[in-house]
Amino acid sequence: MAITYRTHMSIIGDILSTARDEVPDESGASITYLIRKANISYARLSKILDTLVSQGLLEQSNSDRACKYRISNRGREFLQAYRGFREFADSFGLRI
């Protein structure tokens, strides 16, 4: 059985999607909560979600209790524009 890596823009596909779509609650998602969602460890999550958050793709709220994380339009409009891109490198036989 071969073993196949994630790359780092899937990564990020699958934070924004876990954002957008699977959030517990209207304030967002935990830290917590992606890293289950998204399989990945706490350092490289958060070096990640800073970069989503500097670039716009996530919006941050803290709270009294924990820092939440919501999509963005911009997010979305990333999101989407990614998944077109997907598809099209997968009708070629390319993996991205």
Given for the second form:
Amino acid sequence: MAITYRTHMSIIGDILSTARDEVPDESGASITYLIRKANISYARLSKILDTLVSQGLLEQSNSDRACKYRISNRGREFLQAYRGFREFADSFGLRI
Amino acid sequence: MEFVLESALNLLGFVVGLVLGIFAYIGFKNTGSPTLFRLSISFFSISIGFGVVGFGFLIESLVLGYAKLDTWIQTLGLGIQTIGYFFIAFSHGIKSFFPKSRYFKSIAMPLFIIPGNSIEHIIRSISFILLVYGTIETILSYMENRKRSTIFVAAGLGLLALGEFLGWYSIVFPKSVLYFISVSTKIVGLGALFVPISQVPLRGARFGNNI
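Now that the form predicted on its own has been shown, please provide the structure of the form predicted in complex with the partner chain.
Full assembly next; the chain just shown is listed first.
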């Protein structure tokens, strides 16, 4: 069976989906939780989280001396658009 | 009258390709995805290719009043379309232009050898091979994801390939109806590529390219 690698965009989609649908509590998801759910290394996740926060797709909050992340309204819009265009690319047998 | 019909068909292809390109470009602007960027280049190239032939024929026949149309316009338009087909094939991760299979070479090589005296027909044969490759890859994707829209895309690429083949084959019957059938088939093929667009959200926030 062939191994299918995720693209950078699909990893972002997974992170945003986790932050939207699978947050353990109201304050958001911790880095450890995202690492586990999005199946990605700490180093790579940190870079992506910085980008997503700077782009306004995730909101960062500090609680109990730990950074937590929640999806923003802009992030929800992005996720919706991403899923639509992923379907479009899927139809061509491609991955975005 | 013949020129007008040829121009109209090509201009229709120009519009269809342009709309597809705009959809793919909206996707690229929203997500920054390189795949959607390649698809937008592809559809814009196909559109421009049709446009060059359509507008070229119109200008030459109606404005300049030429009795005989320049073949270089057709060649230029087909060349630009081929760039578009290349990007569709490239997006599927084309590794090498020809597989090493001797059997495949025996089928593919004549497409290059027979029309060797004409740039236009060489370009058509390249387009045909790229489109067949894209069709096969899309059919394989359909067998994995079983999405109905994927089979429409495969049919669309297949019809584009058939259109190119008929256009190439019109070298045998240059003044026949084959050319019209070729352009019409290609336009129906482009139309089939519209199906996935129904799933694309047209409204939404714009995001940066740094994601």
